[in-house]
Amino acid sequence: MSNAAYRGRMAGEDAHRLGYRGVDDDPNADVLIAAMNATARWDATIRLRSWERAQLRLAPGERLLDVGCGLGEAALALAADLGEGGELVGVDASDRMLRVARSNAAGARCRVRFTVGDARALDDPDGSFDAARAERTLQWLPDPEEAVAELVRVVRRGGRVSLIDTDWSTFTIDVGNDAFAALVHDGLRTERHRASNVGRRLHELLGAAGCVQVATTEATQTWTTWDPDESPAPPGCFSMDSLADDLVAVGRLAAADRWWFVSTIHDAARRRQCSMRLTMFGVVGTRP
């Protein structure tokens, strides 16, 4: 392919970015929710999602909070557990997704409420909830601490916050060049405008909202294939263009290298010969 082609392909991947901060007034808000279906689906997030489930422990009649819910699809098969007199309250940023999760709730058996709001004010009473969780959300805000914290204070004495989320300084690409990893790597630890990295410090954050520590464990999601020819990313993942730009917003990458960095990557995956692996994270805690 071309230097010219290969760019014109490229100015098409906007909807394979990085992000979620805007969905609805993304005009490819379709391909972010597909994303978000896709990332559901791997292995790392099934593994966390069973161990959650184990530890979280819910019973019926309880009531679960889901702040960052997204298309509701995690809260809703944790809602099983909750039995008819259970409830299931979950709380994002984007009615988009909203409306999806609502879809999806119509066969629940507890009730279930949806609502936009701000996972760093909610506005629900203290001790209002038997258990909280926030899934790949953390990651979005500038101050996952407010986050946090406003996740144990509606959380009664005695119940369950579990928190799972990525950690991107893990996020590694094999092509067969240890410096080329190395840039990837060392590009990926800076964090900017958002806590990329917060997946390794989720303890941290339960322990500082004053949680007791029941339990972590961590989960690392590889990709092996990937055919550039066909989708602009692996599934669930964002397109190594928009990796490009990352790195030479932190100054890790020249620009002038942009193309040469996105085409080593592509040429490397149609050789069966690019690998990635991406670790995230999981605690679970009680309040006191």
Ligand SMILES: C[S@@+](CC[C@H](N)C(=O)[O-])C[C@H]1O[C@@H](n2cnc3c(N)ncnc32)[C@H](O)[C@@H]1O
Contents of the next structure:
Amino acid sequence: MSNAAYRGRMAGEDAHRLGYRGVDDDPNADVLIAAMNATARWDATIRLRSWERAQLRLAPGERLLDVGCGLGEAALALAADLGEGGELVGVDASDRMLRVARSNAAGARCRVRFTVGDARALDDPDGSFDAARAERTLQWLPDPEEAVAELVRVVRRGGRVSLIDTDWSTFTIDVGNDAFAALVHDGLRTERHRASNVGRRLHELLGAAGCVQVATTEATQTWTTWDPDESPAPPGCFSMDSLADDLVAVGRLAAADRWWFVSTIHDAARRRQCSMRLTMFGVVGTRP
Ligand SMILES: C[S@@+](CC[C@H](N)C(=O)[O-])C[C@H]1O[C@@H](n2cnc3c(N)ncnc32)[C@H](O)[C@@H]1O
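Moving on from the form predicted on its own, kindly provide the form predicted together with the named molecule as a structure.
Now the complete complex, all chains and molecules, led by this one.
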């Protein structure tokens, strides 16, 4: 494929300027939905969700809320612990996401309701859930504190609140060049238009919202094989083009070096000499 054709293809596939802040306004929303299916298969996601399930200890008859539930598969897996008498409510800003979530809910045993809403202003009354969770939602909000306060508000006393999120400042790329790795690491320390590094703050956020007995864990996702001629990014990850955009925006990469930056990663990946790592964090606390 010629460079020009490749650049054209990348531009088309990578046109997600709003990201998960505005799925329904995205002309390529299907790509965002497919990325959610891919991130659900990450080893790190599987490990964190399994840890969360053990920490939440959901019981038959309980009510669980998932805010920013996306395709709903994580909440539906947890709903198996709610039994026939329990209820799962999923809230998301995107109707497109919820349509998929509703179709995923076909085999659920408990009552399930997926509804459009805003994490920052939930419709539910105070103390109306036994447990509430938000996974990789806070990073898309301008003010994650607001959403955490809402999660805590709608949980009863003694109920549990769970947060899982990525910390993009932990993202590393190894192409066998320390200066290149430092460029990426330094560039991603700056949050850009969103709380992209919120993962490391989850413990502090739950504590500030009044939760106690906060348990914490983390899991690192590693990619060692990826064919850049097949896909603009490793499964569920952002593309190297959008990474280059971010580094240009924070002044770590000259706009003229953008193509060099992307091709350095792609060439290393073709030689199987590229690895990437990203750490996600999980916390579960109790409302006193
Ligand atoms: C990265 S996806 C994560 C989906 C799901 N929690 C998961 O981990 O697979 C972020 C989700 O947050 C939703 N979202 C973004 N802003 C929101 C808001 N203000 N209120 C509710 N949901 C929001 C998006 O529509 C999207 O489904």
